Structure formats: C-alpha cells, structure tokens
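The data below hold one chain only, encoded as structure tokens and taken in the form predicted on its own.
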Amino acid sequence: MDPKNAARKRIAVIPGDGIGKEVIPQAVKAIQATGAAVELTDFDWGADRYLRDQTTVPPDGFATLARDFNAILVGAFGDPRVKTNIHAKEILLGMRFKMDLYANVRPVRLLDAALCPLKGVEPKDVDFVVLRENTEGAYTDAGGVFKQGTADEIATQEDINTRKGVERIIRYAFEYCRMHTKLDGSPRGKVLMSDKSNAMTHAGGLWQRVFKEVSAEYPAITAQHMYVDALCMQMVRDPRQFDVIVTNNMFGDIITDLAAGLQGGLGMAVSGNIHPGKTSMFEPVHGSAPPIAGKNEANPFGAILTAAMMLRHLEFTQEADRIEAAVLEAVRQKKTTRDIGGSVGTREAGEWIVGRLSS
C-alpha cells in the first residue's frame, strides 16, 4: 500500500534547532490531544546531527518525504555552532526548492485586540493573507563573488523570475481568493500584487504583464497593485484594506515579518509551503532564536497554530478549529509567554493548550 494513502495521515516532524526543539513538541502534543487520525515520525535533521556526522539531508531524504508522507511539520534552523549555516540552507531551502513548494502561504490574523500595537484595531480588521513566491527570486543563490577580500571585490546576487514561476503563484493567489473566506465567513474579493517595478523594470515588467493577463480571467475579483514600499506604509496605516497579497520571494519574506507585528509578533505567525496535490511543509516563521533557546521562554503558539493550519490542509477541519479556539482562549486568559502579555513558560503554555483540548 502507498504509505500516503493509508487510513491515517502521515506527518514528518523536524524540530530542527534552537527554540524549534522546544515549540514543536508542544505542537505535536496539541495535535495528539485532538485525536486526529495521524501518524507522526520524527527526523533528527538539524545542527546537532550535522555537527555529529556532517549530514544535512540524507541522500534519499527529500524523496522519502515526498513519497511516504502527507505533510511535514518543521521547527526552525540556525545554530551559532555552524558558522556557515549550511545545514539550514540545505534543509529548509532544499525542501522549498527541490520539492517545488512554490506557494508560501502566510495568513495574518489578529486573535485579540490586545496583541496589536495599532490603536483602535480589532480582530476583524486584521484578516488577510500574503502569498509569497517560494522557489525563485534572489534566494536561488545565483551569482557569486569575484576578487573576494580585496578592494576590488564584486558581489552579485541574481533575482531570478520565470514566466512559469510568476504565473503559477499569481494564479494560486486568485484561486485562493476565490475559494477561501474571511474568519467572519464573508467572501474574499481582492488580490493585490506588490512589486518594485518602477525601479526593477525587467522583473517588475514580467510581474505586471502576467498579473494583468491572469486577473482578466477572474472578473469577479478586484485586482490591485502597490509598490512594496507603499504597501509597508499602508499595512501599518490601515490593515483593513487588505485581503490577498501576492509578491516575490524577497518582498514576501520582508512584509510578512512586518505583518506579524500586527498579530502579536513572530511568535504568533504561521506559514505553509504548498504545492497543490503534493506533500507540503508547514513551519512557524520565528526562526531558531538562539538567545532564548533552552530557557523555556519561547512562544509555542506560532508552532501550535501552524499545526492547526497543517491539519486544516489535511482536511482535519474540526481538529484545527479546536486548536485555534484553545489558543484564542489562552490569549484571553493570559496563559501565554511574556512576549504577548502572559507570565508562563513554553512548556506551561503548551500544557494549558493540551489541557483545554483534552477537557
């Protein structure tokens, strides 16, 4: 039998480094507390293994994930003991590029008004999604360094944009808008493409042309455009105006960290790395945070909410709803870590969620 077609969905779990090793176990416990029909398998990919035997990804690693698992839950990568960060690059970017997970989906949702630094903003006002192209752009590492260490040193970093890559993420954005609703049940109706085409004319011109062509196929959805610098200003000025935002790899990375500030910080932010119909990967976006690793201070809610996003993707809708409701109640009762107003540790916050799900 194909392992992916078994009765129980198979999930690969890769905690990684730093606080990933603290928050992902809390997410796993939350998944188990829902009773979802899943089978969880741990992988030890990360800095510890790399330092032990120089392995970043085993030779058949990505093929195994794609063949044998329905989804992947990832923690964070980055460890000061690995100066080059080679393991993080080969594991995380390797999954995105080699498994062709082209749509980075980052919902931006405010659970409680107390978490937002903007005055007068309610949860209904911050409910949009950023779709980031995930396999091209400046992160392909195309380019190089010439005459390194001299006064004549030259460094180039190529921004790669293909017609195929741009079109599929823009089309994904319109399909996402068409198929998803807001938290209050109202339909989504706007797709905004953001670029810097007034300065980056070659890549921006491609994005502009493709966006115009694809948007014409979706007349019921309003197509909008903003330069990325203007978008950053407007996200802070009035997040109510946004619905679905689509942009390139680098801009998507930057604006979603800004967006995380609207929902309580990086400790509350979630993401999915999606290729429709294929094994997809889900990760909180906070990074490995070495300064607080091992101190029981990291906010586990980003990881727990990422687990809910993954369960929803696997069609465990009720289980995902229960996790999200438990996190909302924890925020309201301040059973949270200090970064969002509480006074408990990572483990205690996770245990409160598990208790809520088990009651």
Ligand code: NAD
Given for the second form:
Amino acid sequence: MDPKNAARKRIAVIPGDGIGKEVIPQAVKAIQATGAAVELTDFDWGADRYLRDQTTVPPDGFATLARDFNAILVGAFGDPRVKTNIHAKEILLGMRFKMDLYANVRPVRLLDAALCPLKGVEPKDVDFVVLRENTEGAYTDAGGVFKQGTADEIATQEDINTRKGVERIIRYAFEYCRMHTKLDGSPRGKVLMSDKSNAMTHAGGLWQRVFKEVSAEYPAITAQHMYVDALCMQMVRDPRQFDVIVTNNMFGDIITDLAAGLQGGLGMAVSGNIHPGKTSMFEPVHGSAPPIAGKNEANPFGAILTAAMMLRHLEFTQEADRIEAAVLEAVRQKKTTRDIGGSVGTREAGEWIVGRLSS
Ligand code: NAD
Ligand code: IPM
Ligand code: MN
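Okay, that's the form predicted on its own, but what's the structure of the form predicted in complex with the ligand?
All chains and molecules follow, beginning with the one already shown.
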C-alpha cells in the first residue's frame, strides 16, 4: 500500500541544529497531545551527522521523503563548527529546490498587542502573508569565483528568474488571496508584488510583465506594486495596509525577518514550503541561534505554531485550531520565554501547551 495513504498521516521530523533540537521536540509533544492520527519518524540530518560521517543528505533522502511521507517538520540548520554551511545548503535548500517546494508561505500575525514593538498596533492590524518564491532567484548558486584570493578576484552570483517560476508563484498568490480569509473572517482582496525593478531591470521586467498578465485574470482582486525598499518602510510604519505580498526568494527572506519583528520576534514566525499535491515542508522562520542553543531559552512557539500550520495543511483542522488557541492563551497568561516577555524556559513553555491541550 502507498505509505502516504495509511490510516495515520506520516510526518518526517528533522530537528537539525542548535535550537532546532530544542524547539522541535516541543512541537512534537504538542502534535501528540492533540491526538492527531499521525506517525512521526525522526531524521538525524544536520551538523552532528555531517561532522560524524560527512553525510548531509543520505542517498535517496529526498526521494524517500517525497515517497513515504505526507509532510516534513524541520527545525533549523546552521552550526559554527561547519563554516561552509554546506549541510544547511544541501539539506534545507536541497529540500526546497529538489522537491520543488516553490511557495514559501509565511503568514504574519500578531497574537497580542504587547508583542508588537509598534505603538497602537492591535492583533487585527497585523494579518498578512508573504509568499516567497522558493526555488530560484539569487539562491540557485549560479555564478562562481575567479582568481580567488588575489587582488583581481571576481565573484558573481546570478539572479535566476524563469518565466515558469515567476508565473507559478504569482498565480499562487492570487489563488491564495481568493481562497483564504483574514483571521476575522473577512475576505482577502489585495495582492502586492514587491521587487526592485527600478534597478534590476531584467528580472524586474519579467516580474512586472507576468504580474500584469496574471492579475488581469483576477479582476476581483486588487493588484498593487511596491519597491521592496519602500515596502520595508511601510511595514513598520503601517502594517495594516498589507494583505497578500508576493516577492522573490531573497527579498522574501529579508522582509519575513522584518515581519517577524512585528509578531514579537523570530521566535514567533512560522512558514510552510509548499508545492500543492506534493510532500511539503514546514519550519519556523528562525535559524539555529547558536548563542542561545542548549540553554533552554529558545521560544518554542514558532515551531509549535508551525506544527499547527502543518496539521492544517494535512486537514487536521480542529487539532490545528486547538494548538493555536493554546499558544494564544500562553501568550495572554505570559507562560512564555523571555524573548516575548515571560520567564519560563523552552521545555516549560512547551509543557504548558501540552497541559492545556490535554485538559
Ligand atoms: P537566527 O534566527 O538563528 O537568530 C537571530 C536572532 O533571533 C538571535 O538573536 C536569536 O537568539 C534570536 N532567535 C531566533 N530564534 C529564536 C527563538 N526561537 N527564541 C528566541 N530567540 C530567537 O539567525 P542568525 O543568527 O542569523 O543565524 C544563526 C544560524 O542559523 C546561521 O547558521 C544561519 O545560517 C542559520 N539559519 C537557519 C535557518 C533555517 O534553517 N531555516 C534560518 C535562519 C538562519
Ligand atoms: C530562512 C533562512 C534560509 C534562507 C538560510 C538559512 C539559507 O534564512 O529560511 O529564512 O535564506 O532561506
Ligand atoms: Mn531567513
């Protein structure tokens, strides 16, 4: 029988490095506490494994994930002992590129006004999503180094934008807008494409043309454009104006750390790496945070809310709702780690969520 059609949905769990190894166990406990019909399988991919046996992704690793699992839950990759970051590139970018998970869906939500550094901003004012192109752009590794280490050294990093890649993420944005409501139940209605087409005219020209074409197919949705530098300013000046934002790989990376700031910091931000119909991967937006790793300080809520996003994707809607409600209550009761104003540790915050889900 196809393992993906088993009675229990199969989830691959890859905690990775640093605080990934602390926050993912909390997310796993939360999933288990909901009673969702899932089977979780651990994978040891990450810096420790790489340093032990030089394996980043085992042979057939991605094929196994795609064939045998319904979803993948990932922590973070990055370890000071691996200076080249080769394992992160091969595992994380490998999953995104080789499994063709072209839509990096990064919802931006404020759970409590106390978490937002902006004055007068309420949860209803921060409810947008960034859809980041996830398989090309400046991340393809096209380019190279010539005369390395000499005074004449040349480094090039190509920004690859394909018609297919640009079109499918822009279309995904319009479909997302059409299919999703805001948290208050009102319809979404705006797609904003952000680029730097005033300076990067070749790539920007393609994005502009495709956006114009695809937006014409969705007359009920307002199509907007903003240069990415101006977008950064607007995001901190007035986040209320945003609804669905679509952008390239690198700009999407940068603006979602900025957007995490609106939510209370990187410890709160969630993401899904999605290709409709394929095994998709879910990860908190934050990295491995080496300075706080192993100290029971990391905020597990980004990982726990990411688990909820994954469960929702797998159609465990009630379980996802319950996890989100538990995290909201923890934030309200300040049963949180220090980064968002509480005083408990990673494990204690996770245990509070489990207690809430079990009651
Ligand atoms: P980072 O996200 O690890 O940390 C940035 C800042 O946010 C630090 O001050 C950190 O302490 C804080 N922070 C992050 N997550 C937190 C949490 N859950 N709770 C409390 N505070 C949190 O980014 P960085 O420092 O730029 O990168 C560290 C390593 O992680 C690097 O190797 C980088 O390449 C890697 N990284 C990996 C991913 C990923 O695997 N998805 C994402 C980003 C960075
Ligand atoms: C992220 C990270 C990654 C990215 C790094 C670790 C390559 O910052 O997932 O946001 O740039 O995509
Ligand atoms: Mn990032």
